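A single chain, nothing else alongside it, follows as structure tokens in the form predicted alone.
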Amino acid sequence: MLGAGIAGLSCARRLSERGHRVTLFDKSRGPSGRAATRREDGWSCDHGAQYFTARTPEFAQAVAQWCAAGVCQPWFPSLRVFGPAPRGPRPAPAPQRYVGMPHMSALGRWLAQGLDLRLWHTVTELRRGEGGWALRSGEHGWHGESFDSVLLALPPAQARALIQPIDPELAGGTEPDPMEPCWCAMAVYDADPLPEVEGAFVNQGPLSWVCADHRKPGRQGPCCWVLHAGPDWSRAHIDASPAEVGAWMLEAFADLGARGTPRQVTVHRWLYARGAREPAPGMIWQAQAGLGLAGDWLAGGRIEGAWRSGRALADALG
């Protein structure tokens, strides 16, 4: 299993539970993907995704037990909107909101107890010989394991790139990209700059969310604010540099009416941040070559689609 984000988590615990050997690997230092916390000195933030929801029964029970485990809780924030309301329908309201405890990447944490998790492995090539499936990484080389099957839980253009060479008709499957870009911006403050609001959905100008990271539930620590800017704003400007992208986001933030200056600002870029919202067809398997993919953007986006990505892609294995 390639990717350590929420479903490629998902998918391997479900595998493993089944009685299937299962060996993950990601590129990242922790598991959790996009449902991720930056760390830094004497501070913490949240900078992927900034919580979710639970719209299906499946899930619900899933997260009811996350609940119990202490991993998560719901989150009950105000939250305000900048700028003009979208056109079309009034959306309904959304569900019941959930943040991970005491970090968004708890939940991958926790996903991962008991997996056989190899991170720092960055796979670069994919073999399939008559002893099964062989991989090679860009920090470790060609592995000794071969597999009966992979699979692959990253965005469509790393699944594309591993693919292509050895399936171009399934590689052919992840194209358009349906994933949006994301720049975010952690500003950390002395003084909290906006404090009548404790998070806020953007209409206007560069940003799209921006929240008090510190308010959330069991957070500890100082003043840290998470600014997300649109996709549009974000694909336009995706070679600018760090420094330019979180000067002109704190600019767009005094906008909103933030006072003062932060002690410091980390900006990051998230060049695969949401997946498609559109209906989509869950995961892809390919039985005969024991192939498959899952990820949010197979299932509508969102947490929860990643966790239902790939538990649809462990069931059709079996």
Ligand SMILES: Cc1cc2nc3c(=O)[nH]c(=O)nc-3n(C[C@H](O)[C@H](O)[C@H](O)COP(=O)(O)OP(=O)(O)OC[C@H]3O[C@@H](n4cnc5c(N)ncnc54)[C@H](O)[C@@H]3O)c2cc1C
Contents of the next structure:
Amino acid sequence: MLGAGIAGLSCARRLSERGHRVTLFDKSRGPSGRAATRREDGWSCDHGAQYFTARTPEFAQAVAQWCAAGVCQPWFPSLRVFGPAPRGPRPAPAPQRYVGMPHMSALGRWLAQGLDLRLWHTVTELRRGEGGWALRSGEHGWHGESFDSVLLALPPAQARALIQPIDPELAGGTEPDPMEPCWCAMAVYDADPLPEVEGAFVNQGPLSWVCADHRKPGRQGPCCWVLHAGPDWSRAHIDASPAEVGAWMLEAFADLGARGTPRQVTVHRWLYARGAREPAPGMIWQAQAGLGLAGDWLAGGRIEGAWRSGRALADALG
Ligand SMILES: Cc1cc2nc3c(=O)[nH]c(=O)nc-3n(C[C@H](O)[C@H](O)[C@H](O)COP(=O)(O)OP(=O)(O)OC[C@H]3O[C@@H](n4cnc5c(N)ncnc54)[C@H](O)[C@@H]3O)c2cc1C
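Having seen the form predicted alone, please provide the structure of the form predicted in complex with the ligand.
After this comes the whole thing, all chains and molecules, with the earlier chain placed first.
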């Protein structure tokens, strides 16, 4: 299994529960993928997924179990909207929001418990031979074991790069690629620059979302605001320098009323932040080849989609 985000983890857990032997490879230093938490000296904050919702009974059941285990908690923020509401029908009221406890990455750490997880393995090549699937990582070369099946729980561009040389038709099936980029700025302050706001959707200028991360439940540490830029602005400035992007995003934050100067600003570029195929097939499984794909982009997006896609792929394997 490649990718220890929520999709890969939910797939690996379900397969393990059913008696399959699963080895999970991820290029990062920890599990959880885009349900991510940035840790720096003296502060940390959720810089990927900000919260999650449960719109289907099966995911609501899993979330109830996670809450009972203390891995997440309902979140009742008072959210503002800046700028004109987008045209079209009013969106339905959002379902209950949840946040990972004490950070979003707690979800991935919880799901990874007991799994054979190999971190720092950036898989760069897959090969199918007589003994099964072999894989090579940039850090460790060819892996000693071979596998009956290879399952890729990756954003489509990253999956495509690996399957193009072995199955160009399947690689072509990952197009059109729905993923949108997102520039994220994390700003640490000595005094809260916008104490009257907890979080907000922003429909003006570069920003799309701002949130006082330190005021989410269970967070400790200094005042840290997370700013997300919208997909169009992020795409238009995709090659700008992080320093420039950070400055522009802070200017836009000041336009919302934020006061003062942060003592530290860290900028992260998500190349593949969000997006989902329509109609959503849920997952892709080629039984004869032993090759499968999962991920949020195949199941409606969001953390819920990732979790459901991983489960669907595991169920297809039986
Ligand atoms: C800025 C931002 C805001 C978001 N906000 C929300 C939100 O508020 N609510 C919500 O529900 N969702 C939100 N999302 C989306 C949510 O984070 C995703 O839908 C979900 O986490 C995707 O999970 P996944 O397992 O499909 O993919 P990922 O989490 O991307 O997992 C893929 C994994 O594969 C690994 N990987 C990639 N290439 C390789 C390779 N070659 N070899 C080995 N490993 C590899 C990566 O390190 C990663 O861990 C947001 C995402 C972003 C980025």
